[in-house]
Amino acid sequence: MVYASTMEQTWRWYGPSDPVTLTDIRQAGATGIVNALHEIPIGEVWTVEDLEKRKRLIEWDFSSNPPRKRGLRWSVIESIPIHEDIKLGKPTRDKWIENYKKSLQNVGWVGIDTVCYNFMPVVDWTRTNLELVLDDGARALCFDMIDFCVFDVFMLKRKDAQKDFSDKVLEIAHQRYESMSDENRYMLQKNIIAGLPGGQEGYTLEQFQAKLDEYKGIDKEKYRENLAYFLREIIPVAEASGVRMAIHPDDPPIPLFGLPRIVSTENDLAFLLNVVDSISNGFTMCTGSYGVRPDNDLVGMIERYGSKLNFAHLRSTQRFGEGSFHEASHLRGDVDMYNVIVAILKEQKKRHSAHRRDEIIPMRADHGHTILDDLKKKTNPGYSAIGLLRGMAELRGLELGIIRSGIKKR
């Protein structure tokens, strides 16, 4: 008999101000919500009171009389941000780590069992264009290496930035910079450093450079040590609290601004998973982020490290040019989504046989295109309702087809 349990279908919701409502999400077929308390300053403790308040909002509809359950649960926190002092390894990091431990204990107390987080320095996920117009008129998120070089070398004027780019990229970027209007330069700066949905900070060029300067002298090995220190401290607490951590890869998984990037390859993943051997020390398989690098074998990574796969972001990216990519539709692009889902379902089957309580892996369709009526609305880049609805429907159909036909090896 074929193991027939699907992944848990979740949806990232940015809170009460999100244009996509909880009712919209329920109608799209999701049963889990991915959310965070963005209003709490980075480093401060997430209290039981704040968590329970948001949990009630997600799981109960108080507009009806009497209140009724929505059919949703708060499945994943994405994310509890990590204070920069921890990333920098400053003497003050222990204070912020203690706060993080308290937050994890409170998360476990209210019954949320998965926390997706990242260890990217200064910047979170980075794109140069939030509205790339595709051939069919849809809009997509895009990282263009030429535009990134324009910003890094000719606008930010970071010292020695030229060393990070090929002569060809530098030449084309200089030409593009000279031809850009002030408005285009402003939009490029805004896209890269002015903050994204759910973010708490935006920077001027001077403030941004000051943040980068804090990382002088911190190379990849030192940054790995800082992550390992954090993991050794928090994973035992997460484990005791019934919480599974799921580190998200660098996005994009390449060096940016001279900053250390330590969650970009399979080698990076193997290192951090071995720091503390615990199911609570797990990872998020973001197929779009890892998939930007052709040297990452996504299916093989799931097969080799699947026991610690705690969350899945299913999206596809399309590479173009030198180091550039845009978000593709979920079943196209460079990601072999069929075999990715086969590998995840096989992992779930292993967990079922082992009687693991976490046999069902939460997933969400990630970074949809902006299409149809959403082109006329204000939406969070990558998170418009119709684009993600399309992505989830495609992934749901593919998953069901794999299950009904029997899970086969790639």
Contents of the next structure:
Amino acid sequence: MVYASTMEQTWRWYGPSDPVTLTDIRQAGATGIVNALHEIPIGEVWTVEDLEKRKRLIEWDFSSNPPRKRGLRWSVIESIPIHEDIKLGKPTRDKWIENYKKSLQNVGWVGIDTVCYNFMPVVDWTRTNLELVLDDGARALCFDMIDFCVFDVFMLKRKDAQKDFSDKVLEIAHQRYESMSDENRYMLQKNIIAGLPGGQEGYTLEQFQAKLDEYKGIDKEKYRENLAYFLREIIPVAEASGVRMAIHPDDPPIPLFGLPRIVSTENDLAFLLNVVDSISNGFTMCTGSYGVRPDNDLVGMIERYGSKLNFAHLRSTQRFGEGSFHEASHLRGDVDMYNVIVAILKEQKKRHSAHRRDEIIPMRADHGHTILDDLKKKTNPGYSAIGLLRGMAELRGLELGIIRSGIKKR
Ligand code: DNO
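I've shown you the form predicted on its own. Could you give me the structure of the form predicted together with D-mannose (DNO)?
Below is the whole assembly, all chains and molecules, this chain first.
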């Protein structure tokens, strides 16, 4: 049989208030936990004490006497959010960058080796509907360009917003806006700007507009410079601390609200990986985010930049209409999951031959459908247990099949 190691199966846990428990995650077959100290205000230092406390909670079960290991390790932090002053390139950024460096040193000190983060301005991941009902009755997250246009042009009334949409989208959006109830309009606003789990912050309409205004004058080039400045500062510290950074792509990978987006394409990736050439300056291959753009060649991106692939979010999306998509089940939709996994496993083999210590790449099933019993429960959108369990089970089965049949692109 061919030698090949499997990826590390991880699961995003939102902390003690997550309805999905660590025991559930263990039973789902994951061995790695993806977690963040969401309670720490953006920009503040993550202390060794706080990190160790959370690590103990994740890795040890104190309900038994004596306490025993749960069989889970805190493998990835997702995310240490970046203060807006850094993104905006304000003079005060240096103070926040110093804090970020301290956090990374502390992360390395407690033995966590991967940090996922993003450089999206103002909004983190964005969806217009968190409960799209699919034809099998499952609920899925959705980004509908018409609804997005309704919000941007007719509710937020952003200056010149109509220039960002086609005439067709504008016309349908206008009709839809007119026919929407106040409650539906409120729900749409809430979905877009009130903050999704793990995202940055929530805003009111006025706060949101004020945030957007701060970005006036920051175009793509300037924004790239701000990211480059940040990377030049923090990557050497990450490297010295044994921490691998994994930048998450823009979700969705297109400009929103006239804001610059710089992690959406292969060209963007090439730019940022080039700023500092280090294994610590790596990326998250989020197949669902990059995969929304038909011009992104996911398999090629892994083949070309795999040595810097530090984390994988495996999920698929289904495009529809003009720029819209919903989350598909993990092996369906637009993502060629078979060849994505082949490419990742090939990268692991290369690392094995090169005796790299980070041979095993952590992956997690991302954004499951809400199905079965979870339809009756309160869950974190995209992160209900059963949907993710289904996704993870499908992915691990596919991975095993690929390994047993010799890891060949097909
Ligand atoms: C959503 C996630 C994002 C991601 C951050 C990474 O499910 O993929 O919130 O965690 O963008 O910084």
